[in-house]
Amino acid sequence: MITSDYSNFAEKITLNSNNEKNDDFKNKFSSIVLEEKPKLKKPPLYKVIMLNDDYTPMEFVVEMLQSYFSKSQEQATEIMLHIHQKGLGICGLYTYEIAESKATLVLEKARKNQHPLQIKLEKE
């Protein structure tokens, strides 16, 4: 806290209004007290992991890389690959509501054209 002493610029002013004494004025106007602006935090990040499964083509899976999580062709059949021989792949880091909402959105794609992808979120 930063506080400041305004005494002099009491002095100088008179009250024309209420029926006020500048002695009152300097009584309640004397000091006053700066609060410092709180520090925000960043947002904690969380992984968009999908889960490899035998029955979802990977021509989808690929699609739903370059349609959700804005990888490039060559990206998305990386992430494929290391889906497929791994078991997972992490899809992207974003904030929870993001991640929330694009997993949302790539499993209502899946359940519509009959696939059994498993997507989690897992905080970094």
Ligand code: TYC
Second form
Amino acid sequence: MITSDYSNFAEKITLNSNNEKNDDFKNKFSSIVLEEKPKLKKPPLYKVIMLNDDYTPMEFVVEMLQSYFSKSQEQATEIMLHIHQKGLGICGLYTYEIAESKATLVLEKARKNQHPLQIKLEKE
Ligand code: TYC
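Since the one above is the form predicted alone, can you give the form predicted in complex with this ligand too?
Full complex below, order starting with the chain above.
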């Protein structure tokens, strides 16, 4: 926030203000507060990338994509098959905290079920 003395400016306004309640007007505008433009920087985004392996069941991967990455059954199946055929695939794009949290939850579930599923995060 920048506070400046604008009494000179107020003087000029006053002269142009039809001489009506000049003093009130001057008092009101003798100091003007300028709000700085808010510096809103977009946070960097991270891709959650799932890797293929030979043991994690296809159904499990589809279920993870539906539950944690908001994919429909059809989208999830498509992504799972892409990973299965190409070696890896993108589950979604999120801020670091969200990406890390989703990856952690999926990997916890995979380990609980003894699946060797792997996930990596990649900055966009
Ligand atoms: N390749 C696995 C299978 O044939 C399926 C699979 C797909 C595993 C995607 C991991 O991220 C993965 N059962």
